[in-house]
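To begin, one chain is listed below as structure tokens, in the form predicted on its own.
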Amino acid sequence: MINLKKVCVFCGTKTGNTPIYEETARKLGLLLAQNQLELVYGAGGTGVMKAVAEGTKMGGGRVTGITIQHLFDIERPDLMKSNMDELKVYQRMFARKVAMTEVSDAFCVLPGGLGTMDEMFELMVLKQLGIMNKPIIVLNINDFFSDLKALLHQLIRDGFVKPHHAETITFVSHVEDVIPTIRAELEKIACQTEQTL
């Protein structure tokens, strides 16, 4: 039996150069709400972050924002107070990331900047080391993450990453595939756990 209640979404505080990123984020938020899944995100009040939270609230879903004090002026969580059911504020980035990792059952990565990449790669390393075993779904909107796919293949080809470590993340191309893919991966993890008992 899978336990899926909270999905953490990592994404950017900017909207990007094409409306598709914002539109897809809003649709993902709506899908989370329709599936009775709580959104955990970085509490941003701008960009793609804002869109995913708005989409979740539009669908009647629950939103938890997790941030640090230093980011208040940058990511403007104050703009999202009406769209958040809970706001947690930490002093340090590592504490924020630990909190997001611990409370979430799965993760979805949308387009974003360096912070989004940092969060994604840290999760990949945790999974590679066996410290964390939760689904990490990368939504490859508009081929945004296609170069990341190529980079992973190069890391494997040149002997820096073992082939099975590329499976720490799963790429999907359509927003409608995110939740079914998470559920399928949780089922797979549950079966693997049962087999080792």
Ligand code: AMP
The other form holds:
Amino acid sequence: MINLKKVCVFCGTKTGNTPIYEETARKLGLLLAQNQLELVYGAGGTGVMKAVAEGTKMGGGRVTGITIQHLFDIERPDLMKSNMDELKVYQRMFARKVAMTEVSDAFCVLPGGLGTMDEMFELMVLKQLGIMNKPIIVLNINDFFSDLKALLHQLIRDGFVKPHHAETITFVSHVEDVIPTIRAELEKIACQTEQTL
Ligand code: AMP
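Moving on from the form predicted on its own, please list the structure of the form predicted in complex with the ligand.
In what comes next, the whole complex appears, and the chain from above leads the way.
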């Protein structure tokens, strides 16, 4: 039986240089709400992060923001007060990441900068090491993540990553595919777990 309640979205504090990123984030946020799924995110009041939370609230969904004290002036969670149902504030970056990873049932990565990439790679490594086994969906809109796909192929080709470890993430091209893909991945993980019992 799949248990999907909270989806963590990792994405940029900036908007990027095309409106597609914000528009897609807003749509994803709305889709989460329409599917009765709670959004967990980094509590940002700027960029793509802001758009995803706005989308969820627009759809009447629940939003939990997780941040650290140091980021209050930079990522402006205060701007999102009316868009967050809960704000968790930690002192250290690693504690924030652990909290986001533990409370969420699945993850979706949207375009972003170094912080987004760091979060995505950390999740991939946790999965590769068998420490965490939750779906990680990468939304490849506007070909944003196509070079990442190419990099993964190169890492496999040159013998640094086992082919099946490339499957730690699942790429989708359309925002409408994110939630169905999360559900399909959860089913797959449940079947694999059953087979190993
Ligand atoms: P960015 O993609 O750089 O715009 O950042 C997106 C989110 O990632 C923001 O909430 C950042 O606080 C967060 N972030 C930045 N650096 C790190 C890091 N080293 N580890 C975890 N999260 C980070």
